[in-house]
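Just one chain is shown here, as structure tokens, and it is the form predicted on its own.
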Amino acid sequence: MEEELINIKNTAMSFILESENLESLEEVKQQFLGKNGKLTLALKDISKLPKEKRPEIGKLANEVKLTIEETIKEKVAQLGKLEYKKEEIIDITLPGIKPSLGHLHLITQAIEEISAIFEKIGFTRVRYPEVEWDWYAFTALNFPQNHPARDDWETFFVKQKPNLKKGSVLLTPHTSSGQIREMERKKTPPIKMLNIAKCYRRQSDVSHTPMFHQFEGLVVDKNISITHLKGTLDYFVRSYFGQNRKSRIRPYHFQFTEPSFEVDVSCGVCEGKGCKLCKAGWLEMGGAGMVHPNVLRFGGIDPKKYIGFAFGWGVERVVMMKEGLEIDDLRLLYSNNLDFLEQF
């Protein structure tokens, strides 16, 4: 029995070392360690031996089995490396695989386009804090203390000790706070500012998100009139939406402008004739108006010498209104849905 086990080990070792691939190695494994393998059958015969010889032969049999198993593992590792090296061979004549490239988010693209449009007519791009004082966000913009916009349900207030002069800390609800900061910075007109920033309000539905972007224009100089405002509006609408689109202004009310206007853009689907989308040929874009004298005073500008106009619109809103885009839910823009985002 002892001689048989030694012969099984030597034969198995020889077959294992001669194996050239994993398939032939698996055949050797089954030949010796399988259900009907030579070593398996030999182990069954140990029970037929005299009791005094069983421990010694059993020990030898286990050693033979362990040796075969370890040798098979080493051979598997060796053959696996050879297979890997074969697959690793590179044909330098083959064309390379281009890595996938990302692109700017749709909103970032819009911000760059809007900035470029206004730069062409002399507007200077500025940036101001998103975490702001109540003074800049409301008081200096002519908002009374009891205005609904100052309610906790409308504005995100920050838990921080208020400033005696500037009031509470908040996440700016609009880019209009940049008007006061720009007037304080420039001190003396002319001023021609474009402020694009994130804004925050407690709103979330198909047309609102808690965080959104606005772009704010401010022009302050002598002899400024509504004609200058309307000309700027027409220029932007034609440049951004297309040469066939038009703008119009309607009387409205904003705390920081007087007179104030809502700005509409002619519908790109029906070209202003009226359809299911626009109902009457026009789509609302945002607000505008002549800067309120109180706002000029709060900004350190003499309203008797200077006058100005301002406008503030949502970046996401003008994107949704652009011809060729069919975005029926604003929240899609921030959903991280690659199937949607990769279209732009």
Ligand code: DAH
Second form
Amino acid sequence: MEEELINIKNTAMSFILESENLESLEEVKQQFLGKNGKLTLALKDISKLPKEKRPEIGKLANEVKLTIEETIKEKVAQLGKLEYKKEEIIDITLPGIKPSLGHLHLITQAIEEISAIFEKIGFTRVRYPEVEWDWYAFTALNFPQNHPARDDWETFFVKQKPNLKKGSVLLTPHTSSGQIREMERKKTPPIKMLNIAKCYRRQSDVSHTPMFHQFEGLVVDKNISITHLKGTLDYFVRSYFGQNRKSRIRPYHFQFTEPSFEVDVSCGVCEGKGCKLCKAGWLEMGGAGMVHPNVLRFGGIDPKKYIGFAFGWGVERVVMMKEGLEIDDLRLLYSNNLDFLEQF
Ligand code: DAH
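Given the form predicted on its own above, produce the structure of the same protein in the form predicted in complex with the named molecule.
Next comes the full complex, this chain leading.
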């Protein structure tokens, strides 16, 4: 009997210690202390022992029972803590880790804003190839074959055999190349195009990036005059820079427009009076003009029937002007420097 009790204790102890959760511990408890548990049955057998043996065995049996109960209690506490901990790990009430949210690039935001302004007055946004033929970028825009512009514009040429009709392959140096492409696409006016695209020139310093953006407007229709151009420029300047801003055109020269103009915007700081930020109240913005008859002809449009106006400005430039940004090095815009980009 004594041996049996010791045996029961040892097996119970090892089962209890090996239990991995409260359920299996409960099973072990039933197996030993339950109604038909091993220890319960053994205790019943004590009454069958000779009288003189009973106190000694009874005492031992009680000790065994107490030990098993104690050990079970300790194990319950230990497992309970574990289960509590597990819950803690998946506490769904804890705030999650927020994924960081990006935003559109400063220039993309401006492109969207500029597009929306022109779409309101009926311009259609188009895109044309970044890798372009000389024909669209220069020749059809009335640049004579040996015109120094091809050098002046510091164009990137692509190493590829020139096409007999369209000439060399290059990275488009300005959005004006879209003018001819749009005339070819539409065939007959009216044309109201807004071409916003990447442009490339061999320039890289604090105020120039080799890749930049321009937005180009082209309107071709019957009875178009300079007043339409001026009205469009005024509308854009007011919508983009603010209602109190004005535009001004000055004579200039471009190959593809006649007459040609430089467009200025009244200074937002001194409101046209003149300050150290501007030139006597005006800021230079970009080019514009009435489409040269040769350009219409190259685009397949009869210059006797139709007249056009065009303008082309730099997106980066208008953004800097509008925001009053003084960026030490413009190349930062395309540098992947998050500390810089996240400010906008
Ligand atoms: N293409 C010119 C440039 O890149 C800008 C320009 C001037 C565009 C006059 C025009 C224009 O449409 O009419 O500097």
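On a predicted model such as this, the values are computed, not experimentally measured, just so you know. Numbering follows the first chain given and starts at 1. Each form is matched to the other, and the largest set of C-alpha atoms that superpose within 1.5 Å is called the rigid core.
Participant: Once you line up the core, how about residue 165: does its CA shift reach 2 Å between these two forms?
Facilitator: For residue 165, whose C-alpha is compared between these two forms after core superposition, the shift is less than 2 Å.
Participant: Would you say whether residue 72 is displaced between these two forms, judging by a C-alpha shift of 2 Å or more on the superposed rigid core?
Facilitator: Comparing the forms between these two forms, which are aligned on their rigid core, residue 72 does shift its C-alpha by 2 Å or more.
Participant: Does residue 305 move its CA by 2 angstroms or more between these two forms when the core is aligned?
Facilitator: No, residue 305 moves less than 2 Å.
Participant: Superpose the two forms on the rigid core, then give the C-alpha shift of residue 338 between these two forms in Å.
Facilitator: Rounded to one decimal, the shift is 2.5 Å.
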